[in-house]
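We begin with a single chain expressed as structure tokens, specifically the form predicted alone.
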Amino acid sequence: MDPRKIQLPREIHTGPGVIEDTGRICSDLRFEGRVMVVTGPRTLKIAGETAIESLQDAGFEVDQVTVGDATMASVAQVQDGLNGTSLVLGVGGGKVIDVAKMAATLEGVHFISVPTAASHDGIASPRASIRNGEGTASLEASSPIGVIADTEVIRKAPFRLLASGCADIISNYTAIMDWKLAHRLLNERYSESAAALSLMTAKMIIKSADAIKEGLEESARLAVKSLISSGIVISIAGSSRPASGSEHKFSHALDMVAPEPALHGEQCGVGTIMMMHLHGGDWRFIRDALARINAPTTAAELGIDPEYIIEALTVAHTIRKERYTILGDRGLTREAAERLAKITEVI
């Protein structure tokens, strides 16, 4: 078997307030000198400027940089900023996220995760997700060596961001079921200990969906302990195999063919009903499971015309053809996308 490396962050501080200690964290980490911050143009008010005051009373020199959309233009525009920089500080949503970690990956820089949502698993995984021309591509990319989840912050951010987080962890579970039939027939690499974790994580949410509620900080507390433990997955595993598989395909092709996509989180949890349905799973327990955290669970709960599922459908299969999945290598018809939407009552 081949050598392999697994790299996961080095610190991970959550709780209420601790963005305040962003300058001693960083410091405490032996950083030093010039570091970037990267925010969003709301989260620089929500959390950036709190970051970035906490590193300047460490004696840091910051810069930083505001970035829209997740696409490879925001992470050179990052890049082109990174001149005898020691750190990176990716402070806002995942689009946020995924920008500073790409440009940290690219630089050869350290990155500092700094969620101010717990919208999807990017928090704490070594992967990032990049806008092309044809919808999003999920690149590889440097774990962050820390993370640093306020939980208070996040308990404000929108609730529907909260639930997407979540539906995005239960989507795991036909993650796992697609890569078990990836390893039964094409013998691809396996591991035991990354499904297991992967799979307790999307239970434990379950289990925990009643007390999943807006505004509480106990349920941000839970959904980041969940959202980083998969990301943490990601790394054991070498692969995003075990929290992405069809329905993450399906996800992709929607944000492809549909005029205006829903959340990432939002599409997987969707898409794990259907595919769950696939693979002869019980899929009323994944759409009750997604109803009692409020997550959309229809076509139309996430704004999406029923035509634009079925499209999605039918191309899942095209993306990503290296990573097998209960789609297969021809995909579905017309005809059983339409039937698959309709049985698990998509639309």
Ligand SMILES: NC(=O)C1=CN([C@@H]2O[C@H](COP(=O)(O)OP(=O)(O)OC[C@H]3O[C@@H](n4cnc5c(N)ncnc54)[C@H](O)[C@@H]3O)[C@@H](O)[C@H]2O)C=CC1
Contents of the next structure:
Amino acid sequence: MDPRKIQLPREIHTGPGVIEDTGRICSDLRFEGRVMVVTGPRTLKIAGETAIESLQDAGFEVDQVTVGDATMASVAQVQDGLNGTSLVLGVGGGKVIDVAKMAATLEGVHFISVPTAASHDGIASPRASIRNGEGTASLEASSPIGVIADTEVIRKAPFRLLASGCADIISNYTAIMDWKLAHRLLNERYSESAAALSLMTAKMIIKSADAIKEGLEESARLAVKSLISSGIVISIAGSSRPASGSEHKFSHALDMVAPEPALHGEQCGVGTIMMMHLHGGDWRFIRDALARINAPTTAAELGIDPEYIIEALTVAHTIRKERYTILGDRGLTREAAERLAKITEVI
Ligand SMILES: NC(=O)C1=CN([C@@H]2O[C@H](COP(=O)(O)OP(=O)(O)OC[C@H]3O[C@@H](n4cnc5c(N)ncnc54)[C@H](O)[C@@H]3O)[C@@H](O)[C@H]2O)C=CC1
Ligand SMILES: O=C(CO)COP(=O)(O)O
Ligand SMILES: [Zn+2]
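Right, and the form predicted together with this ligand of this protein, after the form predicted alone?
All chains and molecules follow, beginning with the one already shown.
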């Protein structure tokens, strides 16, 4: 990524019912003709159909594709369906948004992010996390030109998704510690402004933890705004560094070793507790903050066997090796991993 360039969304629409304005918003942004709506199998019914109807009412010709996992095969599936398309919209969770964002980037067309859940901070970021044979790669992508976040849709989504998004933001704490460490040890490029905004976003979510409740529109709005802010931090840094460190490596490792992984943000939250302990910081503060928003803090709450937690801790350092963190180049021994998980009461 060019460090001299910061790409940000041009328009952000949040509020109850904004998805019904999708067609008008796209017309106002000067798009016309054919557009592509990418959804997941569940999110087509939840929000995709409303977006499609609104686009058709505004005179757009709409193609639609449903994707599963965030893989290059799914990206290629979307690319194959693009035929004179002026715009791609991703209507769904983090995986749908990443696939649609990446396909639009590769084809050189604009992208609008339409999150159906406040579960991840990729809503407004210029990156796409795509799985490959070796794990998850954070790929450079164009920033969405717009975000349409309907807080009524998001409010009705399972609360677990919103708590997961808040945990993804709380993980900024250890991501920043790792980034500073890499800056001190390896002279890695570091942005004070990106780090400060990242930490402020995490602090604000913790400060508001008691106001984050199931079914409340204000809670959905608060989480969405914080996730967009965290995504903008990624834009400023030109990398997911301020929002992804050792705790994300742990989550990516769990995705590989656990037969049934939990949600991305949930795993990152639990990782943050343990990585904060490795950094010598106040891990209990992180654990209590996660507990206040009803995000998981233990292996049992993640629904993951302790054995996979230990295994993920021992291999986490092998993921994205160029990103130096508290896990170092050698990672944790099995004994150290087990002790860490036990001391922090994760297992
Ligand atoms: N590009 C970036 O900068 C970032 C990317 N990510 C990526 O995002 C992904 C995680 O996103 P998630 O949304 O947690 O996972 P996800 O996309 O798998 O969604 C989780 C589940 O929630 C369901 N869902 C979504 N909206 C719903 C609704 N309104 N009602 C009922 N169910 C709904 C989906 O169908 C899916 O089954 C990971 O792949 C992660 O690596 C995460 C952070 C940043
Ligand atoms: O999840 C992210 C930030 O929350 C960024 O994803 P990566 O760990 O794939 O860079
Ligand atoms: Zn994340």
